[in-house]
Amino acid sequence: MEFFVKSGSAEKQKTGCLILGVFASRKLSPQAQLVDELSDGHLSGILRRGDMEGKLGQTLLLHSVPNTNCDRILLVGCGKEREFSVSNYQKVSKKVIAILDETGTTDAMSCLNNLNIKSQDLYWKIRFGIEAANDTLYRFDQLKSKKSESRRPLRKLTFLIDSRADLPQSEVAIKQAEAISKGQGLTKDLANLPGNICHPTYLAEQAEALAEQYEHFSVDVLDESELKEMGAGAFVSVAQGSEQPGKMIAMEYMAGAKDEKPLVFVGKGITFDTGGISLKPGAAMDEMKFDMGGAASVFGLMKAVAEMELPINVVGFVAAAENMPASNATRPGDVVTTLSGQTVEILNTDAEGRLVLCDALTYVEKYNPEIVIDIATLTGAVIIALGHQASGLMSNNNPLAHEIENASDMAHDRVWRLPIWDEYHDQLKSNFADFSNLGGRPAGTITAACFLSKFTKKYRWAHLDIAGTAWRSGSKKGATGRPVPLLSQIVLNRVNKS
């Protein structure tokens, strides 16, 4: 779908549906007031008679409305004005483009991004709106012989203005909605496809793609035996299980100076995980296929970022591997040695995230990097802390953890950051190697970032566990797509202060 700006008047406009919002109590939104007063009164009547009381969600189709050049007018309940948020905005957008598509719409101008939102300018809304749009009209169906096609789908969606001077900053919006709506698509598609198609090689393609795709955009892939020769002991262990060979994947996206480090994120990449000997109950065992979903958002990231064609120096490092059962998989008690020299006692071989991102955070090392942000559907614990709203956030770095709750602020993709104190770091004591991988069931989240913290001493770090938020369940199955927002946010803001 397409997406435009236009400034003008609401009951001067020609189009296929006009969007109008109404607040509760039967309050017509300053636009529809104006296409109020060119109907001779028309909403207002039919606010009267009882149709809509501009509850949150409801909407009504209006056809041959008078003196208007609208084939069809769609209002919007929007809910108790004062109360108009950004995800109320969000659900209503959602709503509209459900109703619009379904309704055979091809073309419509909204005038919702015209709402007061507490904190919100133009530029928010219309990203909010794009990317709102673009998630409620994803769809996975690449495997199926037939696929899903809207009888008249919606092509077209123009967003009112006010005033031509906001023309520049709405198309900003636009350009990089439309991006970051990309990177999750791929995000999506990615972390949607199966074990049996997305393995560690598939993603090291699409890695290649990507750099045939964009400009300042290279690809560096290193194989298990390569992993192996270099002493990335926690890395292989995981790996060798599998007859799919595990592989760390570097994409490099070098748009900035060449003496300005690179922000580097780097992303857990279980293409699916049994959880080794430490086997995994049979129950939604098939959901561990987005046990990738860390990697997918670093994959959306690269994306947004050559899309918006940004000014700055970003490295996506993906640590991929297939976590089996077999005769040669670690097993409980096995102890290695890191690629930082440390060892590990591998207590559970379903603690296995952590072990091949711990020898990925130790190679980043060599980008002498300006920060690094792993991101992992790391633990389940996380999921009783925070449920699936907010992505846990720990950092050995104040200042850094900061820039990352304002921008989960600001891209409304929401963290919620949590303590690696010291005390913590004693449930993860072995009695035969440096420390185990396992800190047992209390403080389970915590416990898991203290111990990637044992490999991030030398630079500027932080850890998203999104095990609650990368996917949902149940009969909405499928990827998220986040916390790609969250990501594109923080680049997008490095390249906003210089």
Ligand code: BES
The other form holds:
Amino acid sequence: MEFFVKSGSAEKQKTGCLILGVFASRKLSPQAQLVDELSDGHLSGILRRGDMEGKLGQTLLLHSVPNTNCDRILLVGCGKEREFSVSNYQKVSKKVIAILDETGTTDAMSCLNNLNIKSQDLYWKIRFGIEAANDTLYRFDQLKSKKSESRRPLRKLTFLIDSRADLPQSEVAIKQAEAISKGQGLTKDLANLPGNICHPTYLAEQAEALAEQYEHFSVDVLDESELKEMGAGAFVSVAQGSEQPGKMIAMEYMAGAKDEKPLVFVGKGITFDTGGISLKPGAAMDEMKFDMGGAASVFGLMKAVAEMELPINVVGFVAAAENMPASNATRPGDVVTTLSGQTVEILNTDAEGRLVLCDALTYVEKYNPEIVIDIATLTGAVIIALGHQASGLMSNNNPLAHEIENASDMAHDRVWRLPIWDEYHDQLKSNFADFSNLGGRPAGTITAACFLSKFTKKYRWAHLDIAGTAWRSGSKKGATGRPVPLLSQIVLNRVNKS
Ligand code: BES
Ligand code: MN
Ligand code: ZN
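Same protein, the form predicted in complex with the ligand this time rather than the form predicted alone?
After this comes the whole thing, all chains and molecules, with the earlier chain placed first.
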């Protein structure tokens, strides 16, 4: 779908469908009022008769409204005017797109971006509008023998704005939103693919494809034998039980100054997590194909950054492996030496994410990074702590944590910080190695991050545990594309600051 902006007055527009907001209770938005006047009270008549209260998400599709130039008008309830928030705007935007997709219209014009949302300017309303639209229209049907095709798909959505002076910021919003949506789409596609298709080698090929497509983009793949030789014993201990060779994939987008330190993003890429010898129970184990959600979000970020052509240096680094039980798989109790030289007693082979990440976090020291952020579906415990709303944030650097919290607020892709105090480290004590990979039941998300922090002392680092936010279960099972909006915002803010 394509997005446009146009300046003008609502009642004069010629479009397949004009989208107008109505607040509760029965209050026309300013743009709806203009149409109402021109149509001799057609809209207010409908409100009076009780067919549209303006409740959040309520919709009413009208045809042949007198004196207008549009084929249809879609009235959409926005709830109470004073409570109109980013979440409500996103909800309404998604509802509108879902309804339009069911009608015969191929183009539409939205006036919702003119409604007031507390402390959000036009840029943000257009960005959220486009991101919500693309999120709603996303389909994953590449593995179905018959594709679901809309008869007359929605092709064009125009945001109507008041003033020509707002055109430049609106164009920027469109470009950035489309780039972020494309990145998010790639993240969803990769995460939705099953483990038999999306294995480490497949991910490496996807990285090569990005390098072909974009300027300033190059890829370096480290294979399992190289990694073994190098001394990445923790990574190899996870990968060794699978027929699929493990890989570390470095995507370098270097469009900034030569001497500028890169922002480094490290993704957990377990393409399937059976738990290994510490085998997981069977229920919902299929969802462990999403255990490369962190890696998928790094791919999505790299695509978004390259699409936006941002003048900055960014490295996307993915630790990709499959966690399988096998006769040559790691046993509980095995001790391995990590790339950092520190030794780890593997008490549970299902705590594999931290094992592949710790060596990746050591490896990326070579980039002399400005910051390092890792993204991982690391612990079930984060779902208990934060549910499916916020990703867990942990960091060894307060300014970086605040920077991420700020970007998270802006992008409305939420995080919540948890502590990684020294006291928690005691839970990782081992009688046989420097420490173990298991912290026990209390504060499982935090002790996982404490483990990682033993490998991140040389740079400013933050960790995002996205086990609760990267995918949905149940009837709407599928990847969310989070936290691509957050990661993209972190990079955008860095560019805008410099
Ligand atoms: N990939 C899982 C985390 C996970 C579990 C995400 C369920 C989403 C839903 C991770 O590798 C894992 O198995 N973690 C263990 C750690 C434990 C053994 C210390 C967990 O969370 O149970
Ligand atoms: Mn696991
Ligand atoms: Zn895992």
